[in-house]
Amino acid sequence: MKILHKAVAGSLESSDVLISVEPADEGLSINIESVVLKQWGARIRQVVEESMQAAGVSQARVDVRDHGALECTLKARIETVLLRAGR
């Protein structure tokens, strides 16, 4: 998948992640900040790469805001955003 465009999916409330990614020219760029980034930030890392790299994204610019989102939360936030880049 190739992203297009920008494009932003989340919030920025409690227990909430805001996503954006946009277009890069090489490579996975991936920026977190996160209220719990010191006992979940390795996670968080893992399933934005995981995620990226299942749906065949190898190069975009990705920008985490999270607000203590469970990892479900996170999973369908990527998702969003990826399909609302890739159109």
The other form holds:
Amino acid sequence: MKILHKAVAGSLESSDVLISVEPADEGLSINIESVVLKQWGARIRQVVEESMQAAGVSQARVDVRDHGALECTLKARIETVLLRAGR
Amino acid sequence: MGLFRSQLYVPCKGPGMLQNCAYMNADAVILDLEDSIAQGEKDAARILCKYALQNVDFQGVGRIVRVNGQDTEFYADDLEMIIPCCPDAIRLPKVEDADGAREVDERITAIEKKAGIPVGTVKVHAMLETAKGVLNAREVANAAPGRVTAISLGGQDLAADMGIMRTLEGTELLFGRSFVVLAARDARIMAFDTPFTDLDNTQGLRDETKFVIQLGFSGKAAIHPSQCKVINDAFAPDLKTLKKAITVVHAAREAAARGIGVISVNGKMVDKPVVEQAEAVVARANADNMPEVEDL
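Could you switch over to the form predicted in complex with its partner chain, since the one displayed so far is the form predicted on its own?
The complete assembly is shown below, putting the previous chain first.
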């Protein structure tokens, strides 16, 4: 999948996560802000990386602002943002 | 299929409420992809709903998904994504005739087959929200046996379709409610009532729920968690009625064991319809965990 334009999904409400994805010239850069960064930061990164890999996204800038989302919510928002951003 | 006394609408907008569906006192939740979701967020709602159905523990609370109507661009995608997650039922808005019920049946059947799910797993609750839909209630209720297991009245949209205002006493909906219940009972399926929209009027909700139970409805939609307990309590029988029903059920069981058909309780003849009514009362008490039914 190629990221064609910037897209956003989710929200900054409690238990949700706001994710934005935009095109990048090279590589995958992932920025994470989370209220539970110390406890779950590594897992959030792993889920984002695995989701990008599964979707075949190798070049993108991904911004994750997590407000305590469950993993299933994180995956739902990633699927949505990729649907909106790419082809 | 479980109980459907109180059915709480939960917008598939944010995950906060979705992941707490088990704690709302509702018999079932209606995960909404339709009216509560903005046009530009339909994709996000559908995907969030899918992940919630796959991952959230609803702890036995019924899972109904209100999809977008058949006349929308979202309808087919909603079903394609949601049916493989096996919710208990799909609530389909604005069904107007038997063709609409048959179309959704055929579409769900195809998706179930493709997904390797037994055909008929996901039921349909058809919403009757227009004058035409209500008048075709019998055809809709009988159009897809085993698939359409309930019809529900959409009071707000029906009032709009008829160009009338809804009132507290609900006289304007009386014929529609009565007709929908009769059609449902005729087809041996359930009938669900429209939500009570005044959140501050608990007594009004209680009165309306008792009224629609009297008409024969099996459940009522709720638009706030605080309404669920009021609705459930309204379905519980009063003690006098319950004690009388327990006596009848006891007598009927003893008679059945002795091979007797018609029985007498407190000097009155009790036949099959009376026993069935008594069993229904006991079932409602059971649903509310009333201690009086423990001995049965």
